[in-house]
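Just one chain follows, in the form predicted alone, and it is written as structure tokens.
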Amino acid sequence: MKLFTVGPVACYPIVLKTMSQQMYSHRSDEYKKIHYDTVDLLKKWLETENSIYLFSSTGTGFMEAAVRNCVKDKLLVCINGDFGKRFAEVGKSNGKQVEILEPALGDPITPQGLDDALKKNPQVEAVAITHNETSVGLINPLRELCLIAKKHGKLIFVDAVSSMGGTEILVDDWGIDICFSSSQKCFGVPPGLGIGSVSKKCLQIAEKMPNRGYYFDLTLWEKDHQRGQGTPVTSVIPQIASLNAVLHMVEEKGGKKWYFDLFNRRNTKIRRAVKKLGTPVYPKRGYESPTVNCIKAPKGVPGKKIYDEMRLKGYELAQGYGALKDVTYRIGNMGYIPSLSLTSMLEALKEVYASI
């Protein structure tokens, strides 16, 4: 089955090779060398001097860490779809008051909308933004939103699960306090690894925060990070070693610009093909995701029908999600996708459209 999912995605050959290696201790010199080399590569990628932690979890672990460590009472969550809703649920489940900024489905969070929401809710401590909303294939204008949040003096938490690695994120320049992702998306590594940068301001707040838990206690992670221990808990060594291999692969091929261009070329090809089939991508024009295409199914055809028919042809796309489950399907643009596989998938999609 050829994968065009929205995560987990197909792994690069270098990842499969790395994952097959024998295990070693997460306290060994061999591991620590890979750990800190990976951290340095990620700092370069995100252009940040902030600490970077490698959680043995998915990105949702970083959601919880942000809320528990850095929010005492109240935060504002920007929602464009189901993963923004998850951030709100994480906040509520941890006993925080959550204010919501939610435009019409398919529309982005606008700087003016965020400015108005913060004027109405000046007491919130942080703003949570889903950079790339996987459920609707929409990317928010992150840089501009960060400027607004910083103008109001708020912490900025960014869910970059399906954007980190696929498009530019400048953590320090944009003033992002916590920016997190997962291994199973743009980097083409199996799931299980949470990746995140954390600002000094967040660490200072965390030191005084009661009931911040243990597993995701940022002060505990910072302590072991600084003393060369790597992590306070057992690391997901194969995923970290694989991420390290992917980051070096990208460096050798031309750096992150080369990688972003690769995403752009693939996405352009996908969008042109579905446009010819008469089914546009879902979100507002100009805010289409660079990594996930949410496509309106043909009129009268359930999105799942497209998904099921493509599976019969050997291609795993992604079903519609949340409120759009029945009327859309999705094509991922992440991980290992050879050019010939992309071409053959689009030919198969054309055949499916002709048969329904």
The other form holds:
Protein chains: 2
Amino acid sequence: MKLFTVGPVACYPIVLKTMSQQMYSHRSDEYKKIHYDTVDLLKKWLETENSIYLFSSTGTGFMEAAVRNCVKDKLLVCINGDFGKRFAEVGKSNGKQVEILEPALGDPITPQGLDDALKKNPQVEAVAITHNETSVGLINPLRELCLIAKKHGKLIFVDAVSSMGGTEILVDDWGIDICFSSSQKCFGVPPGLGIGSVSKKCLQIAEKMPNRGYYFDLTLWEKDHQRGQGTPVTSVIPQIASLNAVLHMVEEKGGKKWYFDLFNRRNTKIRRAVKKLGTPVYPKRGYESPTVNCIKAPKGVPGKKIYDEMRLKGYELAQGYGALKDVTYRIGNMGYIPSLSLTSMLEALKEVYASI
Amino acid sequence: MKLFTVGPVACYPIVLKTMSQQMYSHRSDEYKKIHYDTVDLLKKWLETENSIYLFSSTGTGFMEAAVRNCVKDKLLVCINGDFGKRFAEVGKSNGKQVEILEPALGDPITPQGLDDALKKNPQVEAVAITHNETSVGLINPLRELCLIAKKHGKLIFVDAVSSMGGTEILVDDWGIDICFSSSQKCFGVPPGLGIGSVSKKCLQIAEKMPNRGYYFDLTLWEKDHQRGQGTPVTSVIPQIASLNAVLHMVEEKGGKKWYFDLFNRRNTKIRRAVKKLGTPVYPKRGYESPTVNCIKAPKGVPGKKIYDEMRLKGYELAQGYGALKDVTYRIGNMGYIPSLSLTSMLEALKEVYASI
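With the form predicted alone already on screen, would you show the form predicted together with another copy of the chain?
Time for the whole complex; same chain goes first.
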């Protein structure tokens, strides 16, 4: 089965090799070397001086960490789909008040919209933004949104689960306080690892925050990060070693710009092909995600039909998600996608369209 | 390097092979099949009808889940070493009052001691017990302790991180409400996966518990478990598939009794050998752990010296931990330990003792 999923995505051969290595202690020198090398490579990638933690959890762990460590009463959550909704849910279930900014499905968060929302809710402490909403295949104008949030003096939490690695994010330049992702998306590593940067400002707030729990207590993560121990709980060694291998692979091939180009080229090819088939992508023009395409299913055909037919041909795409479950299907553009597979997948899709 | 660590431990060949498999979606039929097969095998192993969750976290995630979902105000934590201390810390950092029962280091929790503590603290809602304390190499008389806790009508949380899989635990018969472990211990799988059973009583309490968070919200886990989805966040697929492979391997070789015997045989061999060398294990007689030996270092020799010398010979033991860091070293007895490695490790240890 050739994978065009939205995560877990297909892993690079070097990753699968690394995953099969025999274990060693997470307190050994061998582990510490890999841990801090990975942290350094990620700092360089995100162009940040903030601390980077490698959570023994999925990216969602960073949502819990952000609201529990850094928000006392209230935050604003920008929603473009199901993962924005999840961030709001995480806020509420941790006892915080959540204000919502939610444009029509398929539309981005606009700087003007965010400015208005913050004027209406001056008391929120933080703004949560989904950079790339996989359920809709939409990318938000993150840099511009960060400018607005900073102007209002708010903390910025960015769910970059399906964008980190696939498109540029400049953490320090854009002033992002917590920027997080998961291993099983653009980096093409199996799931189980959360990756995130945390600003000094967040750590200062966390230190005084009551009832911030243990597992995602940012001050514990910072303490162990600083004293050279890596992680306060057992590290997800195979996934961390695999991420390390991918980061080195990208560096050898030409660095992050080379990797971003790869995503753009593949994505343009997919978008053109489905448009030619008469079924364009769902989100508003100019806000199409570079890492996942959410495609309108042909009229009268359930999205799952396309998904099922493609599976029969050996291609695992992704079904529609949430509110768009029935009327769309999705083609992921992350992880290990050899260019021949991409070409043959698009051929197969043409055949499926012709047969239905 | 041959591993006699206390976790992450050496993984079985079938595990390393499974870890290198290409990924697939955690919502695919393939994944669901492996997920529920693993759950069924674990239910059989623990002889329980309780729900079993496969957390995308280490075992410590279940500590956070237990105190946050099931304790309103107060719990009693039994402490035999560093992991009992961690449970107490998790309770406090989640805003609960924590009563402590802590015998002298190396002594077990006794039924009498627990009975007295519960008489003194009738208002605690739950008792947390570390079944096997790796930092001291001690195992508590869990069955007897459960009888006492049940007599007092308390919830029972058992940290079975370094005992589940290595020695018998009968969850339903002993009345354990939450019993949890991690992948990187007795099952010989890499870290990143938490394994735990949760009673209906806990779920009923959780439903009414305010501010229980999202990531470890037991009601969300139960909902997705029941509707056939497995996990509410992305599943740690490689580790789950590997655990599945180990459980099948054990079943083929003779079931859990066969596996427990293996631990006992290896452990007796290690304990006899170090006793013969004049350095017995640390805990009180009768309470020696079957999965990890905490050994007194020779007089005047720091435990780290033994650890370092053994490393030079190609054997990774474990250093002393916490309060016993300097005066002990540890030999793990979990995961993939071929019997030839065990024999040669004990030979090497003899040489190290002779040379210092």
